[in-house]
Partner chain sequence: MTAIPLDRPAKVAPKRAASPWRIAPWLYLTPAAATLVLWIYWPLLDALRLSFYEWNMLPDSPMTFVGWQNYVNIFALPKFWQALRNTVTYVIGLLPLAVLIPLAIAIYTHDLPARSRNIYRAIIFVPMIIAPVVAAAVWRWLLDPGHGMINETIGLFGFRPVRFLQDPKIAIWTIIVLTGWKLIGFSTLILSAANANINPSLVEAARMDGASRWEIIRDIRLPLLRSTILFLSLMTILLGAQWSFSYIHVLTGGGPLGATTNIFYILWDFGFSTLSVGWSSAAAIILFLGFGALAFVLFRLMDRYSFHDN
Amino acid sequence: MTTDVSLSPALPGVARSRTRRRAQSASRLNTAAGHAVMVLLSIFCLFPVYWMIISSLRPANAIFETSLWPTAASLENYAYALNAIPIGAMLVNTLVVSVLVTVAQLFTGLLAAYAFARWRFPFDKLIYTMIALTWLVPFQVVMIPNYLLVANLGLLDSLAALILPHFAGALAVLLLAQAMRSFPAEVIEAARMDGAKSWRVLWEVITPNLRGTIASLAILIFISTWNEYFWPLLLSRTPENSVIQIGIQMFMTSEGTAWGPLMAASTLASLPILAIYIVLQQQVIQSFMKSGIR
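Is it possible to get the structure of the chain by itself, in the form predicted alone?
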């Protein structure tokens, strides 16, 4: 009985210590497993980009080698690609179209979202639902009517034709309307009491506070427009008025595919997107995290 009484107070402390050690051990294992999975996923995502770059450095007679580094690296494919198509002009065209489409969709999206979020007007819910439904319709379905409209306007083989059908986007309206509906009404009322009109409330109160949502939306629109292929393929007639995605496709002919120059052009086409991501990396991560939490 004496022994039991002296040991009994120590037993709960020993048990808690063992439980704590087991929990710490399990936490370390989970962290290590999570890091291992993220490393594997990173390799899985980055390897195609790495293979594109090293393939662009291989000579034509070694393009299908499976080594992780070319045995005789050279820039011949880049020189060939730059001489074969006007890559510089195509990159400038792609950048102009992507920037203008992004700015246009953000501008029209902010105006439409502000109207749907702050006012009630006849058939507002019906109009909002119809805009949402247009997001579910693939662009290929309306491609022919848009083509006929652009052709009647005499805009074939021009950058304006690439921008006009994307001047407004349903995704921008939906995301911005959702963000504005969750914006504190007290802040807007305080701005109105200070004498601010609707236009000033939108651009000086709401828009600066939606930087994260606007930044993530701008990145999505820019990348989507940069990678657009079918619409420019339908409208473009000359390389000088086309975009880089059409230039890459020019290395695929009925006589065969010039894989080396194609990989070189693809690498050059990826550089602006990579540069934008490096510059805005922190903003991109924060904006997507905030959007996911919301």
The other form holds:
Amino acid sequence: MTTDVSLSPALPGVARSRTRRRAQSASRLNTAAGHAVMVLLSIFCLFPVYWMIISSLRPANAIFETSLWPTAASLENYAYALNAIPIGAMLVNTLVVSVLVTVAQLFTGLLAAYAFARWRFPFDKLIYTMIALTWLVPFQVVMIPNYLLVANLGLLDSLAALILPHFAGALAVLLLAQAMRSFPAEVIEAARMDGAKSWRVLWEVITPNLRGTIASLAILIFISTWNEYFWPLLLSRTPENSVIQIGIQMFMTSEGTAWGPLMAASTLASLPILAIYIVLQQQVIQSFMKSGIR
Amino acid sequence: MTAIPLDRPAKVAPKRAASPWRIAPWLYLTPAAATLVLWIYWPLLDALRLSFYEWNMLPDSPMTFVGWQNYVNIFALPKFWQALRNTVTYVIGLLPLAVLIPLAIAIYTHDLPARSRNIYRAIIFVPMIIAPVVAAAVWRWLLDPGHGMINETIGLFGFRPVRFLQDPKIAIWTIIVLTGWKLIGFSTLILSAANANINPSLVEAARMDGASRWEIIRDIRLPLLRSTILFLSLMTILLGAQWSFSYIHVLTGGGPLGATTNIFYILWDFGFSTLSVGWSSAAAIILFLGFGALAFVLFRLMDRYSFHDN
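Now show the form predicted in complex with its partner chain, given that the preceding structure was the form predicted alone.
First the chain shown before, then all remaining chains and molecules of the complex.
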């Protein structure tokens, strides 16, 4: 039966067009319903982000308005937020941390992945598994010892403490190792024949060819580092030395919430990520999907 | 060129097999391995050690060895059992949002034109990239009982405002839906991709045999999607409660009356609200062992029941 159907283009024209027509009208109905479902879902997903941006533009006397479009737009929430906390410094800190973490994880990931892909050595499978398993250790389980370690190193309230624990990541190692394993062995062999040492093979032969994987990994690491909240929250003492996600939390106090400035700070914290997403949408989606959940 | 491999066959082979203690791979491995040992495996052992002590994290205060006392205390604590029950509620509540609804959407929208499907894909993925704390802040604003947009809308229809985060019965479900908000897009994409990979000739063949739409879903699509469905369920069971952590932290602080607390949150609470290192570490070890055992069982089951498409 299956073989019959895979030859379906060869079926007599009449029978074919009849089944086609039936399939077409069914799929048109299906399409309309599908659109309805997806539009509702899209509103559910996008509305909070829209509302955040719109609310951030409402002047203080209009913050409780519920019109879908601000009747009077102003940037006064942004001015207030920028005065209340050092948002500029926080954004720069976040950018520095995110870029350094991304570079570090790619670097250490490439090195480790290369070791796994190129050599067999004692315990290689075990070590690989141990790296994969780190992904199952919840942050909350190791947070106190990590906090104490940072405190002992005298690194509380420093950007270094935000970077060091993320100097390497399981995801980078695993994804890159996977990519390298499917890299054609002949190319590596050829480079070796030409006398290239392992270090040069890695950086001049393999890395340039893994551009796609590296780029999507970079997007992923950058976004998740930018969005990180709890580790900085544990360590931050002064706003000047902290990251933007901590700034957001400063507008939510037990005495009450400054909604306008809070939405302004949230918008500022999201803009870089949203901008990356709008420009590189397909790649961002791909990179998340490739990696499983993060 | 062809002559060269003949020249050095002896050199090609040992590269992989011989000289087991060659140093190069270890050098390449060191930066990543050292980082993970220092920041994950060593802390794990340290948490185990600290779980036997009573200490308040201040450098000059005494650390008292109390043996198993922390564990005994935690198991005797009603709050712990409440958190455990809530953790189960989180996982069960998240499963439909992270698996069932995305599955229905993925199958239902399968036949949409590529162009509109891509636009929808892009939109439903936005929550995934928004920072958890930003999402929590925005939802706090939307759900505010006094002036929040959602309660204003409910008010328009003449209903009383819903205290989404203040009512102990509703709060946990609010947090579950917010956690799901961030996940639906991701799960839908994964399932859509798996669904699109199903060989169309299988579906076509069934259609020729007169199978109804539902029969095609039941007999072809669902069995072929089984491994993806299992994967997403497994992730939700293992990590679901953890994903809700930011929302609990920012929106309810575990309250009202512990109604939204979960096992991850009480670790945080013990550690950094009451500064009880021993309790927090003991709870961390219980959690790690518990989830470790769960993960082991689930991975075993997944291996047995997932469908291997050749």
